[in-house]
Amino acid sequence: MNTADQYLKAIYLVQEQEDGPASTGDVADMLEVSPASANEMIGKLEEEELLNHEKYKGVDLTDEGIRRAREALQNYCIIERFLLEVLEVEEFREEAKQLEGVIDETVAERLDTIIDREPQCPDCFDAEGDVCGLLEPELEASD
């Protein structure tokens, strides 16, 4: 996954939360980057026809943008689940955010064979909790 995929994932999640276009400010907040940085990447993604951006209205992913965002989200869930279920890393969310930008598709696929991803992934992802929904019962049990 690369930075572009991280942006696509963030835009997808903001769109899901807002049930409409994602504001660039919300995307910047989610990624903890400056609005200028978010605008720059959004412009690049628009040139690649992965999204449409209308000033003051927000960002909408194209069908290809949605496909890539869902793949990125799926990989993020795989990383989170691997870190918690296999490695038992307590700070798995922070680690997953750091790893998502450097793990390629081959590694994600191999991690997926270990955690045995569920078919509802990535629709189970809880954007507000920033966690794979399949982990929530485990997290509640450990509290």
The other form holds:
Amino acid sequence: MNTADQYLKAIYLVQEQEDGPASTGDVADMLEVSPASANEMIGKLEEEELLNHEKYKGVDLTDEGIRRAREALQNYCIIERFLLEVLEVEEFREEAKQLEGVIDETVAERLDTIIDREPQCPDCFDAEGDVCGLLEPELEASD
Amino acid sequence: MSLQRPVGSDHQLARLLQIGVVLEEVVEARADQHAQLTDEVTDPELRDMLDEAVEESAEHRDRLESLIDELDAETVPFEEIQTLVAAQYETDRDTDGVLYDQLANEETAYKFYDDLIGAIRASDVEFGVDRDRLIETLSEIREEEADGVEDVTRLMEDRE
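Write the structure block of the form predicted together with the partner chain for the protein whose form predicted alone appears above.
To see the whole picture, the full complex is given below, headed by that same chain.
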């Protein structure tokens, strides 16, 4: 997943959590980058018409931005599920974050062919828990 | 600003190589499945391509697994992946379906190794395996995937 898509995914999740525009600070926190870096990338994404940025209000994704963000989130879910279901990685959330920058969407799509992902993905993603909402019951059951 | 993190540890490298193993296992299981079930297996060119794909993926898998052994991580047994592949995939029985599937498999593997080599080159970590050998092995596998893409494409063009 490229850097722009990782930003779009983070903005989408912050917007979901806040139920409104995402602040640059929150986006930076989610991605563990500096606010200056986040600002710079947000400017580039605005030029590409993937979001609108209003000072003191925050960032709003455009329809195209939302489409790209949902695709990125779906790829991320695939990586999380693949790590847990196929490779049985306990720290799958942490590892998914490390790997998402190296796993391209074509690769994620191929991994998707051997995991159980529900058709409602990525709507079931729990932004606060940073995990697919449908994976949570499975995780609790395995505890 | 980049989030394109280079490979940062042996653990992460092993995990990525494991993903490579699984991708090879998918190619292997799919090609084998096609070879057994497709009505067109009597076509000698298609049959050869599927046989070669099975053989090549098994060889790639061995090479990746020997790198993983040096990093002291486990790999997923092929039988498990074969079961998952059989459970999840609907087999395309027509020739076009088989060829497109093989093409997608080879292209995906190529893309994966290309990205992985880039992420290793961007890293300054000293890995438990020799970096030159690591990159050389992955580059050789990547080239074989590129040849595979070319072979399937040629076969598709011949049929047009």
